[in-house]
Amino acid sequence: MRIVAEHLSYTYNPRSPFAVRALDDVCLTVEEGEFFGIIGHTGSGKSTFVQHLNGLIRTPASLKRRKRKQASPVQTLTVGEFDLTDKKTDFRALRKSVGMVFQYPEYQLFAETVKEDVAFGYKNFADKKPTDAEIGLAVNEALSIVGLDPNEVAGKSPFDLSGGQKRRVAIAGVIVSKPEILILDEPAAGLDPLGKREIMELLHRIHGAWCKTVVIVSHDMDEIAENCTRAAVFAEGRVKYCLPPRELFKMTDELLALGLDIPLTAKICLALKKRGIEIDCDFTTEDFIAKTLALKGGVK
């Protein structure tokens, strides 16, 4: 499923004192199979526009169809075969293969076990009401997926769980139905650097597995630089940049300027530039250390 935005605007509370233009002309594809990140300071539109990948958020179909000044571009939004500016569109069907993971998603776990918690999304999105068997089995492959034992926490309450276990809950939540695109606004946030690490593993075997496009929204650029295909930086409501972080972290000015950093790496690279040492490296650990291993001659 490819997502390809054409001149997506949204504002909100429009036509009142309090509109706030959220995104402006954003121009935007993602190709599928890739691992994409969208970065960008807060109040950037990032959030904003993932939301509208599932239809949290409706692009208003009167805008692909009402008479428009010829200068005035067609807004258009596609996810897949899914055109959401289409208000005949089947929405449930959409949100069943985009799974979205919101911003600490242990604070929406709601059932009293976590069985129960899981099975919450695979029964909505199921065509026809599932036996007691489908769900067990379902939940199991789930939890299993993100790394817990069924045997040991499916009968427990999701509050009685460790903050890492609680986010893992969360998000075989989401992927119980086995979405083809899943999204993530900031999967490693408030973690320590381990449960960052596992988090960002786990999401990389779900991509391998059967998830074909995974798009992360993240302000940790080492996490952009490691794990991201491309990433597009948002500012002001705007697309400004969609690059691979191996072409993106050299601009360093430019992310500076916007409020951005840049990954660890690349200003080590930065840093040994000034000494009159150029290291080429797509700016991951493992191909900076080994680009810097391969020098000749060291650091004089």
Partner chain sequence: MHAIEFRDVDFSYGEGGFRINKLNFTVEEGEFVAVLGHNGSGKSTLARLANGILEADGGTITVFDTPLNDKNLYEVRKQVGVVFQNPDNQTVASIVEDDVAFGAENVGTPREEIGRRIGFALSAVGMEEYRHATVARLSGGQKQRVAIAGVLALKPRVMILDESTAMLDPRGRREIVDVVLSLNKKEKITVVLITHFMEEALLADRAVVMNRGEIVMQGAPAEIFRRHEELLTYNLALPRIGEISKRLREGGLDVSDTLDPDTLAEDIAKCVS
Second form
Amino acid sequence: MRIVAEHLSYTYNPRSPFAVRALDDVCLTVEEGEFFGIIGHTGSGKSTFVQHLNGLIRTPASLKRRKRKQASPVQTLTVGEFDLTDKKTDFRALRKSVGMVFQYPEYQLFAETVKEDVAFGYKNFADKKPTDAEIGLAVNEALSIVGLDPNEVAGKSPFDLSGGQKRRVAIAGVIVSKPEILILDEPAAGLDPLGKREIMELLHRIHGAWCKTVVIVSHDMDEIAENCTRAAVFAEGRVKYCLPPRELFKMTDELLALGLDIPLTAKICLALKKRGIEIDCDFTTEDFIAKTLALKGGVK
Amino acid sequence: MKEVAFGQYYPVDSFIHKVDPRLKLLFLIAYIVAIFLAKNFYGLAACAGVLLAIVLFSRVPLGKVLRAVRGVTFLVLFTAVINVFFYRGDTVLWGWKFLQITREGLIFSAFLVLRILLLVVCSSMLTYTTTPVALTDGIESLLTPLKWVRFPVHVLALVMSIALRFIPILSDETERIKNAQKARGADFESGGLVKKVRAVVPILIPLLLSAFRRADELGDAMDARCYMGDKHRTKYKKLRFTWRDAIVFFVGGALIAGVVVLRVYLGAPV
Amino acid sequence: MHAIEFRDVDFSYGEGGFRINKLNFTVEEGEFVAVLGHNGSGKSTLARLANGILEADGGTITVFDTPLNDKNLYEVRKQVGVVFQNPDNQTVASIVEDDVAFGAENVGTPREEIGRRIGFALSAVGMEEYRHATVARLSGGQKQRVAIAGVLALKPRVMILDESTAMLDPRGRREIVDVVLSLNKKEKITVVLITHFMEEALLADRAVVMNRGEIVMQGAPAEIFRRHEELLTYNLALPRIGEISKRLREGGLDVSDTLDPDTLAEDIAKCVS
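The block above covers the form predicted alone; next, return the form predicted in complex with its partner chain.
And the full complex, kicking off with our chain again.
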């Protein structure tokens, strides 16, 4: 499933004194199989964009028609076969294929046991009523892939778990319906460094085995550089850049001008460049170290 | 990101917006009294005239004002129908079994409808032109005399202030949790009553937990800032009357006086 | 003078819960101390004890030579301000200046003085132009700065930030760190910054590492971060840069264990040319 957005615009509270233009002519394609990153400040439109992807925010059809009359470009948004600007689209089927993990997802847990909570999505999306055995199997699988021991946690109350564990239960509750695309809004926010690392490892496990495409929204440039195939930079409701990290983080000045950070590896590369040493790396720690060490070999 | 258009406040700068909230509250009370004192159309016309002036001076668009009326359409129609058919008058225009329409009935129901409309429009002008914060300050200030009878005015004011602060936060949060559960396939629209009520559980529980957690943290933050209740407390913001308030005070007083005069000299509508 | 002194402090959240045993900890006047530790290590308990929100089961907590007790609780709270984690859960009023005034009102400050303090506090956090703004419309970093201003209006001598940057985006985090540094340097306010961002700890005079309610490491931040293996045993990761320089050394490049990207680049340049 590909995500294709063309000329997508969205305004909150339109035609009122509180109107806020959140998306402004966004054009963006995410290919199947990508580990895609979305970068931008709070209020840059990135959250509004990802909420469009499973129909939580919809571009009103009336707006679409009106736009057409004005001969301005037609807004389109498709995810695989689903046309999200069409009212008749089966949004339940869409949401089954596009999983969405919100910021601080642990705050959406509600059931008495971890098992029940994780099963919530599975039962909602099942075409016919699933048997207990089917539910049990799906829940166990989902818990295992997020790195929790089903035997240990399934029967516990989700509120008795630690912060990091709660978050994983919440993620399990989304991936339990095996979505093709998994979208996560700042999956590592608020966790300590170790917790962050564990979450990113778990996302890579999911990306390989469960969900073909993973999209993360993140403020952490190191996270983007280490993990993503491509990343889009949102600013003022528009997509400013959409490039692989290798090229994106060469645009140091442009990113800093937007008030964004650059990864640590890019900072060191920049400092090296000032000293006449150019390292052509993809800004992952591994590649940076390999290239830097090779530099020494080259001199020898 | 998403702005919550909280309450009905319409943010423009106008004469009416700047009037002291206490006076606006008092004026509304005076206005309601005037409406009920008015016994004939002349009195109501005076009230309507004043209200029209308020609407014009407030710079709130007319469409917005009329929208306030839309909410009470049913009440208005109901009142009108009941009174048209059941008011017993002398000049029968039309009759069928126990139903009859009289000239007096028509006039009387028109009178009542006008009353309701004026009432609704005037109260919404208060909320259109006064921020919830100013309104709270105004209420607190007006209630201050109740301190003498040990009424906890300060606590009430603090509760209102915190509620105003947290209503947008919690409404955002509700939206977020609702979206998160929708993304997990929850369905809040279809099904019967029982199903709909059960569908609310996945929203309600996280929302309650969050509200408790927030309350807990807020309590700590208030403690840390030396909150000890009303004791030794000073207040930074004081409302002050200005020339605008004098005008409003004068208009309010004149309106009541005028209506009383009209009532005495011109008699009932029917 | 000690700004805060914990002597043999015991505390527990009841049976089977988290506990602190005979904790000793001091913060000098004017110091900037960073407290590190993984989630649940007890660092937030420290903040709540120092300000009397939690009561110790044993031992003494002294603030500027005054032992904390029930009678002087509010006097101590005036001196030790705490800013918490969630920017949305600390404001009582909808308008910035009303919220900043709250603490000063609580302790009975005269009206004119409150006005002056609001001005001072908002300018100390760089939010003067937002004095009449609605809190709900501010960014996370701005809300947190308002929370700091609300504490400053009480004229505290110590400011404890209890993971106040954890929920902010990088821009918000920078704003808070800048404010904290200037409060410490310009206003001479003693700062205790509780955080799990290693990069923030680098700016402090001293770093303290907590694990299971105990202080397990303390010293200059750069020195603490040199002790990689030890940090890992307390479930703390090195700052990323420490990891990179360590890997480079293992690969045979003779770089120092600096925590500054520019210095690291300098070292690399020296090694390869």
